[in-house]
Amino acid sequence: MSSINPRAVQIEAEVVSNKKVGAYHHMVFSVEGMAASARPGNFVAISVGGESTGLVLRRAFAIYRATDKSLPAGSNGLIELVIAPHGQGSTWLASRQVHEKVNMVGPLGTSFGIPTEPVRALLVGGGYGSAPLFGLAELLKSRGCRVDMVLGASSAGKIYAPLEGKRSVSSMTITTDDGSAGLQGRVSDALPQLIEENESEIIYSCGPMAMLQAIQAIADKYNLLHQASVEESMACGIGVCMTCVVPLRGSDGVVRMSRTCIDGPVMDGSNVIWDSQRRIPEGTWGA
């Protein structure tokens, strides 16, 4: 049975910076030695609401970037997050001021697999779900890989930091549903041409489940590896509550309900049963 990431620790993380960027908040936390263990694709689980809150469950946030080095302020590690203030928990977190502290557990979950040899990688992100792809792009580029990125959202204001992304990739493509920036349409509309033009060999993705399913269909068509960071609600982040399960086909061919916070969030897209529609597929082990 899978277990919590063995590198995970629980700390009081201090807010170093909190800046509003478009529809999101870019937050930086001093995390002691946690940053040294963080990998692209990992996430953190944060206690929200304060001491007297009724918000019992933690909130999970993908790590945007981790920096492990000595800093003037005395911190030996920083973790950056992109927060979309939608619900009570994320809105509370986005309102934290510099020097305030939050209780954080991390790094959690699986990370993206990095090729041992340079490859042509295509990174695809949807909305703030694109956050973990920026650190991944930098790592792949440092390994000699060609990195092409596609960022999509409903409108221009929900594309996160496209200019920053351009600095880490060979090419950047923007898509918006309403046509307010880049190409009008969905990221999946742009992929076939990009795959053919750039001779892509592997796809890394993060975003809404419907988007990931569409990407997997394209990956199947072109016979490409697809590592997807699955977006399911993670109420605890440590494998206890079972709210984030998805049907996953194992190496033995058996479908099991697997916890995305433990067995993921990064998964081989070809093993996820994307069309389950949040139901347990017939023949699933234990059903």
Second form
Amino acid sequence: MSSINPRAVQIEAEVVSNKKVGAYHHMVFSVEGMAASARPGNFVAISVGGESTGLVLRRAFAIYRATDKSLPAGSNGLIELVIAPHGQGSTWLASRQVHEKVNMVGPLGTSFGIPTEPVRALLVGGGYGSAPLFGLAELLKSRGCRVDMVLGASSAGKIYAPLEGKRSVSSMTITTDDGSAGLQGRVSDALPQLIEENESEIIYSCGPMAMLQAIQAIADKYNLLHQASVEESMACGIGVCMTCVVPLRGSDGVVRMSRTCIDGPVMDGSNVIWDSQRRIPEGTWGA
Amino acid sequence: MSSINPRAVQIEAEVVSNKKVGAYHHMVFSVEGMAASARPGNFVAISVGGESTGLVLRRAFAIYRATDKSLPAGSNGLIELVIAPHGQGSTWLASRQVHEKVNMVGPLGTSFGIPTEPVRALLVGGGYGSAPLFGLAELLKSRGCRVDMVLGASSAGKIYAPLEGKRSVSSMTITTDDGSAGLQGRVSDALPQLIEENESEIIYSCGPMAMLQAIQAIADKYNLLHQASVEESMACGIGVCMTCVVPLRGSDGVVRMSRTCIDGPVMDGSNVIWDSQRRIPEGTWGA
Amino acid sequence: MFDFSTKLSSSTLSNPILTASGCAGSGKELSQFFPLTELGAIVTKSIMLKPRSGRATPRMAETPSGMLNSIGLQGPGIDLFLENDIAWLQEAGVKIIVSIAGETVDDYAALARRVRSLPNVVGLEVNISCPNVENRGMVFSCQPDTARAAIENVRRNVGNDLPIIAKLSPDVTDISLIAREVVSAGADGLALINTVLGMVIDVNTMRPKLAQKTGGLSGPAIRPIAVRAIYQVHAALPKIPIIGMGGVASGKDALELVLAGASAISVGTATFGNPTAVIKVKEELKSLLVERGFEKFSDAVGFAHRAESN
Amino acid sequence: MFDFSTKLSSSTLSNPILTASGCAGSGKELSQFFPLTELGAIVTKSIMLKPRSGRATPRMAETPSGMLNSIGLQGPGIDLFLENDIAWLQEAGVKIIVSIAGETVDDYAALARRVRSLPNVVGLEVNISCPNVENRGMVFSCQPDTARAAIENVRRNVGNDLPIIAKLSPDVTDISLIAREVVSAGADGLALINTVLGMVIDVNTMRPKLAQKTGGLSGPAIRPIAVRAIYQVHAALPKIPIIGMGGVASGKDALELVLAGASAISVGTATFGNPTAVIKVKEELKSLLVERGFEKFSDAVGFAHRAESN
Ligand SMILES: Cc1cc2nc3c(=O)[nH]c(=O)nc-3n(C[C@H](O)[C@H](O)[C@H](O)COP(=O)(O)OP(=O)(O)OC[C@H]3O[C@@H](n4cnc5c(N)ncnc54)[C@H](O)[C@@H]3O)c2cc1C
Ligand SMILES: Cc1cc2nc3c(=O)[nH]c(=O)nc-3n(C[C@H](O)[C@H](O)[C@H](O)COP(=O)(O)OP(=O)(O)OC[C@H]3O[C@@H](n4cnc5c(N)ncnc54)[C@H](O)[C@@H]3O)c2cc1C
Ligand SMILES: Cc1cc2nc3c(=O)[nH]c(=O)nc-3n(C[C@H](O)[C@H](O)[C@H](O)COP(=O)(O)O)c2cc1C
Ligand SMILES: Cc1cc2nc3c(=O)[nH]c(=O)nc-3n(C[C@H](O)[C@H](O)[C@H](O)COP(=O)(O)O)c2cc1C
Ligand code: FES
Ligand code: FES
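Alternate state requested, the form predicted in complex with its partner chain (shown: the form predicted on its own):
Below is the entire complex, every chain and molecule, led by the chain shown above.
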């Protein structure tokens, strides 16, 4: 039985800042002690819609940054998110004003595995999938790793790559479908060359499932480790609803429908059975 | 076939001011031309809850004041409401900030009948039921009527009687259930003496159904005309749902379940079959 | 040019957006907000033979994303209805689908005779989600035999040029079964869904909020039930036109029902929240269909049923 | 002192607030947010004989004031369930209502035998809102005969000291009929309601959003349906305890179901929106009952049925 992130708590988090950055809102929340226990790759689950809302489910957001130690003693920790206003829930959240409060549960889920030895890491993000990668880059850098980053999106406005975030990366490549920034094409198109040039040893990724699947194919080809942060529809975020599953091969070799909110979002890409939406892969336990 | 107020329009009304007054919120909306066609007794119906709300029905609010002519040419008219934050809808409305917009349909319903000759009028309001009476008082005063007013509520904070509203009344009596302001007791307790002292010829009333019913009994006793603004649960406010009915005797003597949003809210009190909640009175047409 | 017209059996409508029975008054009330001729047709409130006071108040309760009502078919009876409401709508040049409701199987026959050939009337919606006074108040459409009997009686009294549309209750174990039954009894089309039986208890009085205790649940809350019912019935009877309804408040909502198999859409409760909801639905649905590359509305009907491989 | 205890046939619970089957994981996940011993009991996810992968994703869709799910009873099968989940709950000192689900009538019997006498297990919820593989996938509780057969089989295998609670689907023409049937077949109590069958169509892919097309609707949207079902069944069978559920997210919501006739309340979907929803419901319900002058929880059960004159 896997279980929920043992550090998860439920709090009323106050909006400290909310700034539009390209297609996104960069939001900072005051979160009491929650920041101290957040690791790169963790996410939070937030109630959306307010008092009389018809939206009954929480929304999950990857933690972009969690600040705690650098703050004066006694002050609240901060958690930063990157929100893409998309449907009703994210649009509501992105329109919260400073001083408003939202109900937040976190930190949730698994975090990116950090190698014990310095390695050459390639971080790959799609759209707001870049959010958890900057905190990861900082951590890897502090452990002596070389960090290269490639971010892709449909167009320039959807690349989230703030200046301060770039501090920790040795190289930054941008791709856009329409060529409005960086290379024209998809991130996966850029990967082989980057892997070869940078002699990458591990890939960390976050973005749409199709992108992650394409990256896994490349990781397989180059025989690289691949830690992927997956994104399945989540109703609860805390492991009680079983909506967020993907087929995942366990250490015993058995494929089980596993909860991405508890066994993920960060999973070993080589263990995920990709492209399994709308069907249960053959051989899955209990199928 | 009775029909909807022919002057009703649907607009986005901007909040111009929102002030807490006792237990109420006094709110002013910029309403384009709507103010010009509002008469005392009319109401507006407002969408509540915002984008993702689970509240699907409009809420009705009596027009407290409609200002049009006194404003500089070309400027928008204003409609003022008195909101009692009660359930989810009214609480949402009362927390709208200046510059926010709400969807408003109005003016709706019947208005208070104005006598062609000057008369001695007694205006009776319960709780926020005082709202439509001040505009009525002004109009009656301008027609040379004597206007006495009596307002009742459970306690002092629930009496809505702003100073500026009192300009047009010759006397103002307050009653509260707990005696925290004015006379202790109910408005109906104060009526007989007021009617006798002021030699009232007509009663105008607005408030809870039980109060209106008590007033009707007194009006019957003194043989006075009684124009009552009734309040039934309304789903649409525009005559299309048939939820808001009360049994009303028509000019042909037949009692019909009549829509209070179209044949009301202001009705001739002597034609309403009071105390008919939860049953259809015998003899009602089609019963 | 996008072709927005739709067919309900022998009738063609300029567009598929209709009001829902009982949710548009007599039509006149809405005409203040938009020209009724914008509608594919107006569906009138269900009319009975005799005048009817309806139920006692409270008649409604708001519920999460919906409402309960127990109007109880208040109305003037067929005579005054034809004289006033229908005459006014005909004058206004609006296409009309008349909805009828009976307490007995014979009522349906008598009502059908009164409306079978009237100018502008393009359809007869037979609301069989009504209590049958001859059978312990059991709802006609909840039992295959009474559903059949009501529709057969209407069929015998109406020629082939006026489409008969049976309006079904979702409160049944198997709605496809009832649908097959009424179609074999002579219905040309189906209206899905009527309200879902519900109750609200007032926690202050600690009694049912509605005077008649139960009421019909409508609004967005029931949309997933409507989509499911339409999808199931369209799968079972792909050639039978369906008027879809249940919680439609936007073009997106309407599109869901169309893709599930609805050839026309009635907008009910949404009109209470927004008098111009039908127009919003109409315009949004059209844009969504055009955006998705449809050239004709009819190509989208039931499109969600296409094979997975496409 | 307010007496918050409640009885489900032979079992007494310290308070009437429970989780809903399938909405509390294995229990462990929620224990991080509050001590599970705060609950009257935990109702486990419905367990089947064998391990089961459940349905393909997407398995859920949010709907107005509700959600659709088609988890498809994913679970480890009875062996691992007893070994891991039940053992952990017993260790934690939590009272347990085990929910079982079968594909055949025999499955129910076999499952009942496995759980009939386990420490801390105070009830057996028999989820008969499952497809019957021996009868074209028709849901057991949708037909009186299959509903009866499943419960009879459980009854034969369980002694009188473990209450058998039949969990019914609301997707039937007459829920009182099914309730009477399962009670006469040996059920000691009823759980009302399971989810309502629904569908959402994705307007972008223009296909059903869920991989399995239909799913179960839950959440506040269905509360009026739950209140109605509980009220109807309590009127028909006033002595049979009912576990009420469907859209309860607050004490007010719970009170509605209690007044309608529920002796205990399960909180399901609300937990997804708020991990501590059950505790909120428990505390609010208690205050509301005390405010209204009740000295015992049991006095409020079915209070909305009292005569109008009171
Ligand atoms: C682990 C995880 C991390 C995420 N991180 C971010 C982030 O950093 N920034 C960000 O903007 N968004 C993030 N998302 C997506 C976010 O949770 C919402 O799903 C998204 O904002 C759409 O919600 P909505 O209410 O606006 O859309 P709606 O369309 O109204 O959503 C309806 C339902 O569908 C689900 N849904 C819709 N789109 C998605 C999606 N792409 N993935 C999963 N579920 C979806 C919603 O959660 C909701 O339950 C993340 C999701 C997951 C699972
Ligand atoms: C003609 C008319 C004039 C009104 N004028 C005012 C006014 O000037 N100021 C003011 O504060 N309120 C007024 N009301 C009451 C107002 O429309 C709302 O009903 C009230 O604010 C409660 O709504 P809610 O959403 O807060 O409560 P909720 O309890 O969430 O309302 C749920 C539903 O019940 C209905 N309802 C609840 N209480 C009442 C009530 N007392 N009367 C009718 N329906 C009710 C609501 O309209 C809504 O449909 C008026 C009502 C009518 C019919
Ligand atoms: C107030 C009200 C009155 C209704 N009256 C009728 C009616 O007279 N005849 C009928 O067939 N359906 C009636 N209905 C059902 C609607 O026509 C429609 O089937 C149902 O409300 C679902 O659609 P909606 O969610 O868009 O409202 C009524 C619904 C409401 C809310
Ligand atoms: C995700 C999910 C899984 C469920 N799984 C089960 C189950 O395994 N067995 C069962 O009897 N009911 C199951 N249900 C139904 C709930 O127990 C409950 O009856 C229903 O959701 C209504 O309550 P609610 O509105 O509080 O969620 C499930 C519901 C949901 C939302
Ligand atoms: S989101 Fe509920 S189990 Fe993962
Ligand atoms: S409120 Fe709808 S008819 Fe009066």
